[in-house]
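So this first bit is one chain, no partners, the form predicted on its own, shown in structure tokens.
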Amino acid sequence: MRANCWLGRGEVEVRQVPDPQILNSHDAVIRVSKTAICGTDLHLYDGFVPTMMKGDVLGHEFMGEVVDVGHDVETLRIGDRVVVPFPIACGRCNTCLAGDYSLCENSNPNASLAEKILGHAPGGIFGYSHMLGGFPGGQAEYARVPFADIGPIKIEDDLPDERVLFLSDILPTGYMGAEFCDITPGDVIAVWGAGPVGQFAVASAFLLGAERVIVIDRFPYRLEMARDNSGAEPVNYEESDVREALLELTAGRGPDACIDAVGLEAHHFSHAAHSYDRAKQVTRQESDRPFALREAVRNCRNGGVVSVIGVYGGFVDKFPMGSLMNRGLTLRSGQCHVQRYLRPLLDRIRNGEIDPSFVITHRLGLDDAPHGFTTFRDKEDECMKVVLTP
């Protein structure tokens, strides 16, 4: 089959690889109609995301049909159509059981290689390094879905893939980030990144009862989509000072929650404060550029929440953790739990209270999908979000 396998820092290429096999009784098999170039897949491409391998197939946003499952898969059948969640999960550990599907105790494989980078082992991941799993991904005509009774969530309508396809992470990503808020009514939310799931932490917010929600991000065509698809209130961070802008817009206060939705690949309206972690990073004494998450912190009001759904791979310079501590913070943070959105989002979209499609920007072919990748890394043609059809 074909699948767009990542060769190395700023190299992906579409290759024949062997077509997936069922290896476990609970495994499916499924043939890819959609799948996307998520941004997370970029800290892959760019090289700061350890343990990957030449020739590793990426990708970990995709939907299709089942084309064989293993004899104890109970829930799928050949034909059906599903979406499949990013988190590999095994649906019977504690973790699982608690409903955080993430850090499923039993589907990351390389747990021991995780636990020397992160002191505990997540759980396993489609196309996204092997200290969480090796799973090759769904950037291909094929892929492997291990637990399939956990994962995949059956589409039974005649909803086009396009409005369920990301139900796979970046909807539920938002969602999750949304909910970390508590959200109560009258609540203003900050946003750091207007990019895909910054997107649907907005609308998220607004979903689940903020008043009014601010977006920060340096892209106009970015911040125009916010606010024309969602009401957000749009600040530019290389036009404004973000500090400034958000107490002028919080009567002094601050947002009550802030999410970060940019994670490690940060950039600063400061070229000295952007060269200063671009050098750390250059030498290896820090892994992730976390101007978002400072940001975050530092301007969220005394005893709000800082939610924290953009991706970091390792350590980071200068946290203000005095300020997280003396003003009574909140921090929460992780990668989505999927499965325990999954059903809920699809009745949304179901109802028509959002439509997830409005994101994409730009349709290509599996052949294509190099060019997708550095089209969206360097924003061109004001790309948002890249699927990508086998």
Given for the second form:
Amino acid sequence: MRANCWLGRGEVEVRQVPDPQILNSHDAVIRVSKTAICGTDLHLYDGFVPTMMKGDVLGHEFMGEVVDVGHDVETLRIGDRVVVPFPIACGRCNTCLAGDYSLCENSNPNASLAEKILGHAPGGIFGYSHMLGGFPGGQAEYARVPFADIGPIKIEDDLPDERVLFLSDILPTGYMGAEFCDITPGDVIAVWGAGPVGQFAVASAFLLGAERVIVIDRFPYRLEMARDNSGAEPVNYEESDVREALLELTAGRGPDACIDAVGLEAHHFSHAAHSYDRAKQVTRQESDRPFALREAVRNCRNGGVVSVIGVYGGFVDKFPMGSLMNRGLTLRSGQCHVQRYLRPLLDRIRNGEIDPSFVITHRLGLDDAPHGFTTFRDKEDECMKVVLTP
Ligand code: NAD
Ligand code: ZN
Ligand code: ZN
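The structure above corresponds to the form predicted on its own; please provide the structure of the form predicted in complex with nicotinamide-adenine-dinucleotide (NAD).
To see the whole picture, the full complex is given below, headed by that same chain.
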């Protein structure tokens, strides 16, 4: 089959690779109908996630048709149309039973490698480095899906792919980021990052009852999408003072909760620094760009919540721990527990409360994945979200 493979920093290639097979009686194989490129893929692309290997198949946002099932799979049949959540989860361990699916204790076959790097091992994720299981991803014609009874959600025929694809990741991720904020009526929420994840964090904050949502980025077209689609109030950090804008909108108190939907500043690196060594230097020197997480902490009102859904790796310097501690802030973060949100968010899509397809700006064939990566990374052609059709 054809699959989009990671070859090294800044290099992906669509190659011929072996077709996936059922390896375990709980597996299914999916023929991918749609798959997307995520901001997280850019972190892999930019070489910020360790334990990637040349030839790894990328992609953790995908959906399609079940074409094979292991003999212990009970809920899926050949021919079912499903969206696959990006975390792989057994559904039976302590963390899965608690609903914390991305921390599954049984889905990461490389747990000891992850422990060395992270302290304890999180669960496995499709197409997302060997420390997170080394599973081939879904930017491919076919994908093997372990624990097929737990993750994939069946989709009725009348809902088109583009309306449901983002259940695999970015819609639940944005929603979880907003849920972390414990929103009560009257709350003002600030979201750093108006990328696809930020768009859904904004929309979800409104769904959960926020009175006002402020969105911060530097790309006017991204800010405009958040304003036009969800009613957010945009602040362009290259044009205005973010702190002043936030204070003015909150009677001097600061937002009730701040969401970091930026994470590792891949863009920053890709614009300012084309090599990994240069990028590391820029991070250390705390370049001229504001660092979203630090801003989110410093601007949050006393006692508020800082919700970190942007992905981080390694060590993050100059984190304002003093501000967090002395002002009683709560920090929440994590890879999204997608399985938890599938049913309720599918219901919200079905009843028209949200149509996630508004973020799609580019529709390409799988073979154009390398072009999709550069377009998305460099914000060419007002790119927001790239969807690939194998
Ligand atoms: P993206 O790269 O398209 O969007 C990031 C946006 O942040 C860009 O528009 C960029 O201009 C903006 N930005 C950069 N620095 C900023 C700053 N200092 N202040 C304000 N905005 C700034 O990516 P995306 O697909 O929207 O993903 C966003 C983040 O969410 C990534 O880190 C990604 O890895 C992460 N993510 C996390 C999960 C999860 O489960 N927690 C799931 C999916 C994605
Ligand atoms: Zn993703
Ligand atoms: Zn589990």
